[in-house]
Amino acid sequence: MNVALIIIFGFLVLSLYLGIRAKKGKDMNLEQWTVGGRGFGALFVFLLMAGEIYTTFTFLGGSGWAYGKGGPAFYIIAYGCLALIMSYWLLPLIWKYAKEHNLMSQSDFFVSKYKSPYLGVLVSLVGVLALIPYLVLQLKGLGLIVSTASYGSISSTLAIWIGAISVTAYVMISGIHGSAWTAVIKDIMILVVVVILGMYLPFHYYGGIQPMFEAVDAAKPGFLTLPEQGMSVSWFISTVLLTALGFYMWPQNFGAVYSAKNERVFRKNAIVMPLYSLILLFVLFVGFTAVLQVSGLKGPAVDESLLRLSIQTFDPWFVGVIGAAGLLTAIVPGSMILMTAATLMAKNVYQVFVPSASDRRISNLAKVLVPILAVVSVYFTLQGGNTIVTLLLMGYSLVTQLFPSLLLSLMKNNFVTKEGAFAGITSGVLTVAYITVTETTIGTLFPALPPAVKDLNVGIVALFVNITVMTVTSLVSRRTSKVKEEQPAA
């Protein structure tokens, strides 16, 4: 057993220990399991939400995009900062309403606001549909990280099973408490590793960050800028906007909001988290460094750029530390995804159709669903192929369809009805499904439009359809309801 593998498994055991120990002294009812008894302070809420910033997608995908795409990769930093700034006003309103109405999931919010349990079922299904491929992404990244960082001592398949079993165990035992404590170790690790890699590698290979960019630009002119067509300026702006709106629409992020002790937590975090997200720059620096140092990576293999460069640069013990940090970037968000998906299915789908189910029964069902969802995700990770890739691309666009009806529900005079919200979300989701499966773009839909318009993220179309259908349906349903009220009783 090599030293890298020992270090990776050491941190896996540590995360498992912290996750299980987090249960100590707590009655794991549904509220404690899902939202931590609403007692988390600024640090834990910060770490849980930072889990969405630093996942295996960011760890591998961020550097991979810098390696394979160049300038367009900077959108990853832009949308996160914008979303985190928005949270200063958005999240306190959500937390306050959830606290007053004792809500425990994202779907609960829609059910309470629109007085429609069936809208909650729709929101739950949209959330789970987006979460499963997102969990598959974490598991695939975990397998790649452990297999590569262990120099092939552990196969990707075995690493995926070990990670899934470990996450399942402590999620079932301690819920969000386990995720919070593991997030402490994960964020310390990722902060140290990413900064070291992002600073050391450009200086090691090029003598500095500026010389690195100069070398890449000289070798590949225009690679570091946005192209005139395709991933152009209009693509960049529209993609940043859509992903920023969808950032807190992921059910696990939305649910983490409920765990805060008070609303001041979000305002404190909104000041710090945009700066914290800028650490992603160091991930991009690694990818840009690899452009001229690691050759031949194409397609999905570009995600290996960070690991390939690290292996050819560092001793095995430090590669093990990098692998351990990558492992934790999968475990923390993976645990939140599993717990959130299980809660949605138990509380907001099953209980709607079996209203007599007790809170204890719902809590037990949610915990039983955790290993089931984990096995399903592992299956798709190993067998999913292109279908899962397609679903993954749909993920952000799917959850963003929840934003319009959520935002308007926070207004004092919300004109949107439950029928309007249901119709808007449904039409948006179906539009996303169609344009993703058929690989439709605005250019193929409207070929006569100027390039700047054709390059817009096609999710804009789905959001426009959503808002239009939501508005029209709400106005019609309000008018119909008013007419019925005015009719004399028979």
Contents of the next structure:
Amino acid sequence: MNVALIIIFGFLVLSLYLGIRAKKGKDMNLEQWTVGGRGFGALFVFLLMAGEIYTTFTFLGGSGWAYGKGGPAFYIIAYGCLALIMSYWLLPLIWKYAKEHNLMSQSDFFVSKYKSPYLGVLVSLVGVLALIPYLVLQLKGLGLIVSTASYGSISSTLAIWIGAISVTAYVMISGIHGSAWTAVIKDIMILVVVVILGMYLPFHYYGGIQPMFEAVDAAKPGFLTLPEQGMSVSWFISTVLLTALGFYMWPQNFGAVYSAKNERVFRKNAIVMPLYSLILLFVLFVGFTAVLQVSGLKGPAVDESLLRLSIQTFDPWFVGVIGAAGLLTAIVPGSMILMTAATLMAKNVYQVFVPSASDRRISNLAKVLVPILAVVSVYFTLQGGNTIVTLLLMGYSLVTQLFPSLLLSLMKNNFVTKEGAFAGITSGVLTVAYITVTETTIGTLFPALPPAVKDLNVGIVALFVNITVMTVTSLVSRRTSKVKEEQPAA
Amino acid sequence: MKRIYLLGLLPFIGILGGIPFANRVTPYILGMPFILFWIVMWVVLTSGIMAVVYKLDPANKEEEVQ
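Having seen the form predicted alone, could you now give me the structure of the form predicted together with the partner chain?
What follows is the whole complex; the chain from before opens it.
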């Protein structure tokens, strides 16, 4: 056991302790456990939302992409900002409706708006499907952090198990109150660590940020911009748009919206959060510094770039602090994800088919599902060979399919029927699944198209299929239901 | 739809519409390659724009009165 590991495990114990303390004296029914009793003010909602944004994905994935792909990694700074603009108008509407109807989850929203419990089941399943890669990437990050910080003495497989067990214990003990408290420590730590790394490393190795970029540009011309082909300008635009639309479609982000005290919380956050998102800039600086200093990381290994560079630069105790910050960025979102997925399965899938189940039974089932989902994710983590960002983009393509029918349901005159929403979401998700499994790109589907069209993010294609099917089905089902209504009269 | 809400479209135009023109390394501004600076500038502007929208939005004033 070295100093780095002792520090990392120290923080793990501390976060578990805070989780347990948060639970004390509170009666934990399902609403308390998941939406925190709808009593969180601006700061807590801000932290919970920020907790979702600044995950392992940012910490390791962001620097990994900067290291491995260069310019395309800039998309990470752009999309959050656009999502936040939409949040100003979108979230108050969602929050208000949810409060009036006492909703607890994202699929409750669809059930209530479209008057269809089975649409809720579909939305839940899409949510869980998208959450699995998201949880996998958190566990992958945890595994990397612990095994790297142990200087090889703990294998990454063992580290992944340790991570999964801690996240599970954490969620089962404390629910959302624990997440909020740990989010406070996590955000302070990640802020400090990332700024220190992002400022210190470029100065230490190159004497400044601009000299660092110039050295990278000289060694690898074109690396700092978007390439002509592949992850080109049109890839950038379509990816930023897709991820911005999907941002609040994640079931756990949707759930965090419910925990706000009032709707102005969101409008205020839309002003502050863009600035807060600039922390990501420092993560990118670390990744770009690593380009010429850490050699030979390829494929999924690019996610190690931040940790490798830290190890070769700092003393073990500081590596421990970095690792602890990384650990918290995985545990807080990881616990939110696990809790959300378990609640969705219990309440929005199981209860629909067994309506007689008591609230207590549902609540217990949700808690039993937590370790099961954790094990499933560990399985995929040990299997997979994708980078953290690739996993995230896959999840995004899935949840974004919920956006069209959600947005239209907020309109006064919604032309989409429940059949339309059902068909649209299904066709969108199937398109994503097909594209992912067969590794199709627009280029392989339509080789004759100009490169600008070929490079579009495939999630956009799925979204297009989704909207088309949704519209056609809605119009047809509307007409047939009208005919049915008129027939008895005639 | 209130007219000040249209301000919210500016960052979309700036980031998504501007990127084909901003996709270059030089000139370096504040130590960053131009493309990165361009995006960062829009993030900062977004915060300002949303502050203006918040100030002018009648929806927030109504609640304050309550």
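Positions refer to the first chain, counted from 1. Throughout, rigid core stands for the largest set of C-alpha atoms superposing within 1.5 Å between the two forms. Model, not experiment: these values are computed from the prediction.
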message = Once the core is aligned, does residue 320 move its Cα by at least 2 Å between the two forms?
response = no
Q. Taking the rigid core as reference, does the Cα of residue 163 move 2 Å or more between the two forms?
A. yes
